[in-house]
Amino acid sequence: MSKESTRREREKLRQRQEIMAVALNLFSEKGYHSVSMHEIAAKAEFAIGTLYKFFSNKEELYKALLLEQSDRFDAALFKAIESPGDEIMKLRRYVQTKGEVFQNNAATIRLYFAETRGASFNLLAGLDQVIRNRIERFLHQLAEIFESGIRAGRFHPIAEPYILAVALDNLCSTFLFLWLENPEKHVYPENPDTILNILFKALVNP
């Protein structure tokens, strides 16, 4: 490939990057359906041309963006379960990095719980499937830490590593909607045991 033909494809990207962040800012502030591809382009500086030259239309820009946010958080997730260290360590990991990419990326979560509510869920029809196929790998790969917790003997056998995987993802998942709606109120644990002591802890004093 020539330097020129590399400058060209440098430049696209640039283009295409600058495209879908402004149409997320415009989507989270208004609502996809509130958002034209017209508004996208004069908000982004572009020729309306130069939007469909990436993107056929707005539901086509709008599942590319949550793709694209989407292969951001399954590879941090992965790499931080997959990361060297025993069982504990790799959960901890998580429990941070679930944390660390949800605020971090709060106006796409924030985007995507909207518009998957309600008369829009058909909005994502074929995406979401492809969205929930990577939570359902992830939660078997969480299952795989517990399942090697116990055969270790580190943890007790209260359940299914499956069920556990799913118990825990949820327990992250509830203390950051709740920080969503309330940061100041619902601060995110620092400490990653604050959650997984829920697990890890009884709650009956025995």
Given for the second form:
There are 4 protein chains.
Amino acid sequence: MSKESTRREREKLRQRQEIMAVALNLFSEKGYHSVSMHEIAAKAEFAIGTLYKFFSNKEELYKALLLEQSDRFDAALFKAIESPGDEIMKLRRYVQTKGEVFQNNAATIRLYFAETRGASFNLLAGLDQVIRNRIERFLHQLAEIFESGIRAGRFHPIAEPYILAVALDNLCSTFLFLWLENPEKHVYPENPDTILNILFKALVNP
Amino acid sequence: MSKESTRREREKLRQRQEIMAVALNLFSEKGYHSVSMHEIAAKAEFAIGTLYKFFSNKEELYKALLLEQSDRFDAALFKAIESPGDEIMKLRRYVQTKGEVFQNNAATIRLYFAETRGASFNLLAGLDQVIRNRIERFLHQLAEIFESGIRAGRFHPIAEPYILAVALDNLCSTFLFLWLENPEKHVYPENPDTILNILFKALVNP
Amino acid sequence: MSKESTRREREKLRQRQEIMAVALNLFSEKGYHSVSMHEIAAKAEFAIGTLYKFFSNKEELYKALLLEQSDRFDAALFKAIESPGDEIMKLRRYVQTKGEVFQNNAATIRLYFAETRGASFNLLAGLDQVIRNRIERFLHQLAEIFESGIRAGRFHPIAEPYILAVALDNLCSTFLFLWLENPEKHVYPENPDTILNILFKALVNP
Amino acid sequence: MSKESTRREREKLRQRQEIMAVALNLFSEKGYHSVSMHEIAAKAEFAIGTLYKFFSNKEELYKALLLEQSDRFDAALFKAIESPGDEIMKLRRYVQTKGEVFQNNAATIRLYFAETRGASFNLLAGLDQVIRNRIERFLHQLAEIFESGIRAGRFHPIAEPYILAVALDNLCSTFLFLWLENPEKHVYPENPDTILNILFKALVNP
DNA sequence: TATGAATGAGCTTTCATTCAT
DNA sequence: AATGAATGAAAGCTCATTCAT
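Can you now output the form predicted in complex with the DNA? The one shown was the form predicted on its own.
The next block holds the full complex; its first chain is the one shown before.
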């Protein structure tokens, strides 16, 4: 009986993920408003009513999608900066992991930026508050690495740690967007130092 | 007689701008798809038919909005980097001007990023080709400043000029988005050097 | 003063006819519903308000058009069958006149059949009652010719005179429609007897 | 299970026919442009969306209507002229069948001629090409009967067979229209010979 | 429990008509 | 008297959502 219900639950979860996978592809390809619930149902080979058993409305499906993906990314990035090593190693791993995550989940990234669909404009706004908090928490964690490096005399205190965290994250995103937009022309550097050097090395001659 | 027709034209222009102002606010608040032409008409206190006298359809109204605003921004930014002075002065003026433009046109900026409305993900995609070309042209102009600085031995050649241009531009945008989203918490630095230093000064101790 | 007002009235009539001429062309080209009052106004180089000075609405303009044209056709056909001569000469003149009228007024004929636009289906229905009465009156006049011919022993009484009138009129229309539809292939016979013979000569061998 | 799906399909077909019946009545009463999809939906007691499940747009519904009816008429008329017998018997049966079809399907006939909805004038133009071909094919078949009669020496060769076919067909239509418009006053002759005599017997005394 | 037929609010757009100038 | 800017009812159509089976 417990086994039975477990099997059922597993089956349900599998169906839920099947729907989300189809929705992810469609939303990232065409944008939120250009995908209909019927289209998702048809491609996932479920009845439209079944979709509404799993997600109470279109918005919920969309949010669940974002949440699930953000979860995976967050875990991977947290893991990268929490692993042992000095500040430079941690940043290096962060740059590398962010690149891998982006490149292995192009559809999801597109989803993030495909359509903010609401009162929002900024890369964060329009996302679920849960996701925004998650990103904020991560940036502070990243800032702590800079702070620790500065305290250790390893980094110059050229800006506030949080500013530096935002700057590094943004620098990575910039390279990744260039790559996403035109993979032939722009390559996300395999060596993380290429990006870190923009922060680490002096641009202006002394 | 000429006076008469001038008054009419002025009146027409005023109405057109009134519609655009209302549309700008609504689109930037709620996104393209969540604003109806009736809503715009009602808020602008015109009959729905009158909107269609000025803009042949919703898409045209939206594009006209983007184009007009992009025009103003482009002019301001070009002026900033074309004014006399060495490379550092030009970049400084650019950072400052971009900040002013953003902060004085928050609604417009929201519009730019409110909704890409398509299968796109990148911040440029989904925009009118005219605007994309304009942005691209500007980035190349910005890249030339870096290139000139490198040739003059004033900058270290730590990355390709175009990459540096994109990086600086995105760095500014990122801080401005943080400010836009939460003006109390995040302040766009009044001193441009705060941003430029991230690129200009060594982060890692030698 | 009387001269003055006469000149004005003439001018007004000229304008009215100018509008009707433009409307006739547009309606016959595109059909009633596919022509807008604005289109007519623009092509006639009048303000839209001016059209409404002459015709209280679109329907009225259309009806006026039909009425005026029907007037001209009716006059021509009546004249044809009222002119002196025996029954055969009258019918001959009728066939010839109907041909000339059709061929010289293709646009108008198209107008008649372009769109019945109402609860109607038949070639008469949907037309103004005035026009229907006019046509009915004409057919009776035509029937009288057949009756007179039969009474004079000049025609076989193979059917009621009214039936014969309808048949002859329809025979002419048939030839003319064939011609209208494909002027190269089907020619309306220059010699009226070609049509009359279908009625006048035996088809079945005795 | 199969029974189940059959019942569903029958139900669907019934609904489709219900919509078409309502549409037929409305279109034939008021003409294509003067009937709205909402009106059809309301009268058929369906939601507007349901109409669009059956017919992808208004035009399709209209065409489906014409096609279905034309199909039935075509079959009946072909059957009439293909049944055994000499040319006169075939023509007689044709005249009779056409009369029956018209009189039993007044609404449909009205539909055919209710509105050509275009720049067309001719009774055929504006119809679907499929229907026009069907009519054309039928007229040629009818022409062959005349030709065969002429070759057999049974008919005088007073005109080209195709012309005679068109003439007979239009003659029937004309009388049927008179009847349709005013059933009390004009009677479509019960005896087909009344019409055929106009073609078959000499009108003018020798 | 899963289905998908049915719903109808709400969208964009057109155009006959009005009326202040 | 002539104008044409302004109006808004109403059209065709879509699609998120519901609920009887």
